[in-house]
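Read the single chain below, which is given as structure tokens and is the form predicted alone.
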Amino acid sequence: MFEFCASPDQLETLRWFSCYLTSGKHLTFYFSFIVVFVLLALAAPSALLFGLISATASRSHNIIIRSIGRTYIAMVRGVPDIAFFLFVPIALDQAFEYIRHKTKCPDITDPVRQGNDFVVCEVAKLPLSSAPQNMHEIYGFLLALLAYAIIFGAFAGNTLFGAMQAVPKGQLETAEAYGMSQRQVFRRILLPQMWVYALPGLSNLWMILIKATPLLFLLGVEDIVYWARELGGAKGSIFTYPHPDWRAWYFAGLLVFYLVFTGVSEWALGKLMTRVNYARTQTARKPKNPKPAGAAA
């Protein structure tokens, strides 16, 4: 990073410090921070329309409609996120490549599965292996977003039927008694009062998911508890920058970025909940049927 950095032996502590700091590897650890803040705003509105969607579901009138909505939401909250996290991506992977191997390979009639190997033709593998570095941890990346995805989704869509269970029914009717469709009740009226049924639940979501990003860690993403990891272990005199294990120090820095993270998002949530009440009292005190203007006391 600087011209001074050429012999990182002979400095003295502070340019030592700049140097180590603003090294190749010091600079993809922060970005990896980036990829938290992405994973964040990619996996909350993915899980929040899995959510939806298996909420939506669990309330059709269609019995097997309901069924998979429901055995959905109970079957991801009741397995350890953990195994889903590591069985997820790992299926997923292997599902494309399998539908990949059928379509491009259709002239093989080997077993995909031999023993514990899973073999598919070359050119069904995701990426390709002449694909770039990058190409590799994107893929990897989008595969631990769609995990998230489905994991949260299924928390998502929990909160979310109960919210929809929690608007009083008489609006409901009242609504399909002036006419309104089963839909135009949902869009116009379901949707939008259950948000503040749960709004609660969702805050509550969104801190278990931000303390779940260093998950990606498992999944094989180099995220900043795989470069904590590696820069604070002992270097030896081998390395460019050799010092003793640091991993307290890393793992400390890591610690106050996640409190102060969700702290902002702590008081982000507050702001909102109040606003939100704020508006429903408002709209509650609205008087009904308000004299027209001119009318006699």
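Computed from a predicted model, the values in this text were never measured in an experiment. Positions refer to the first chain, counted from 1. Under this definition, the rigid core comprises the largest set of C-alpha atoms superposing within 1.5 Å between the forms. First, how it differs from the form predicted in complex with its partner chain.
Once both forms are fitted on their rigid core, the CA atom of Leu143 lies less than 2 Å apart between the two forms. A movement of the C-alpha atom of Gly170 falling short of 2 angstroms is seen between the two forms when the two forms are aligned on their rigid core. Gly78: CA moves 2 Å or more between the two forms after rigid-core fitting.
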The other form holds:
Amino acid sequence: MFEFCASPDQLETLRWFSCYLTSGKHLTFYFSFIVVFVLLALAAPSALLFGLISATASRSHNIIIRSIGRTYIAMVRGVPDIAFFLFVPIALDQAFEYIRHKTKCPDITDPVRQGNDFVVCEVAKLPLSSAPQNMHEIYGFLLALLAYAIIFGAFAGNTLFGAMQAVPKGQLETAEAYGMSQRQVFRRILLPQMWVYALPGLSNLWMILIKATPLLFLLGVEDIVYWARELGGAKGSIFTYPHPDWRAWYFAGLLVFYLVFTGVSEWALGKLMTRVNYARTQTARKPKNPKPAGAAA
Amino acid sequence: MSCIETIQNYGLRAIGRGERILPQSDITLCEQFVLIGSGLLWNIYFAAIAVFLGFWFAVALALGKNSHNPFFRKPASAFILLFRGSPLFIQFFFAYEIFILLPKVGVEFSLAGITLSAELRWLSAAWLGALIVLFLNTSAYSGNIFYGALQSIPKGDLEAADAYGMSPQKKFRRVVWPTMLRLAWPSYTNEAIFLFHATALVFFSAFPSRQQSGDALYYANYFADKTFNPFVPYPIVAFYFIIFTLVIIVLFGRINRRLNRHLPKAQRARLKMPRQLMR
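Can I have the other form now, the form predicted in complex with its partner chain, not the form predicted alone?
Shown next: the complete complex, the earlier chain at its head.
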């Protein structure tokens, strides 16, 4: 990156490190931190969406929809989440390919499972074997993202279901008495009221989600753990920047990164919590100290 | 090969007894059930020892964090923050790298005794190294739970103990300790379940499995790779884990009932499958 980096073995320590830490591989390593943030930015809302759907389904009057919702929510309790991380991507991959196989090559009647193989026709492969390398990487990332959304969606569904149950029944009944339809009650009363009760559980979930991001490594994505292992390993003299085994330092760096990240999150969520609680106590107090008419803005 | 033979060959495979070579082709359902079940021995071993030892360290941490003396409070709080604020997965990697480096550093001290260096080498094996990480991790989480319970002991109870003229030790034994346990127990049950589930991470993080002896998930992953069919081994893992989660709930529920036995029925806290995630 810098001009003096041309011959690193001549440099003194400080300059050596400034070259070493800006080498091409290290820039990829720093980029993989952005991957973590992208994953969180995409996984959190999609998990919330899955959670919202499943929590609503669990409250349905239709017994089939309700049992589907409740089974999904109950699924993650009792089984380690890492088992799901290993299972969901490969299961989804096979499911997608199977569906494509059925629709794109209807004339092939051979079973898909032959002994220890899973055989689909060439055009059903995902991504196509002719696709460029980065398509494969993006597909892998999307499968991982979907796995996060499904697993954390079930966790979120659990929290949101509890929060929906906690909204006072009287408020919902009042809305119905005003002649609102089920849909209106849901949108105008249940949804806005629920968040207050869901907030502690959801902030807990956010912390768990942050701490689950290194599991990307298990899903074959070249994430921060992958690069920390790769870069930290001992490098012999054939490398431009030879060094002994530094993996402990790299993982110490990751540890600090996560400590700061969870620390900042905790601080921000704490602020949010006090604000919400403040707003709630204010509204609760209102009937006791009615403000003079016209003073409220 | 009948299923009985499979059990004889592979029942203790995870701890290195029985047949060395894992089934390669024509994998039967029985083989999957037996091997994954044998892997579960590792999960139980890690969870049981880490929870048992972690309990005592967690109590010490909670008392430390609750102490007025900054000499105890600061380190205890920092320890809890460190282990609760970072992912267990990274902790495994970090600890493993440290454990690998330790014997090398030990060489420089040199001649401190052959036994010492041998013990240090054990640190990089899963049975000891991963156990230490799990122990420290669960201590931090449980310590925080116990600390919360210490904070919510009713002031009146403590004042009543003082009014009776109890010595600090007596007050701790008769009032603080039982109340803390009773208040913390539902969350602590949750933590025990989480730790049991977290043991599945061991052989997927830095710690290598020796001679292909791993935990339940390790074998499930092996079968999923071999048969390319994830829909059989993973549900088996789920089955085993749900059974043992229920066992934990029953065991801890017994203790919970004993801790709450002096209370009227309506006030007793009941234990269920965790409704709320505590981690």
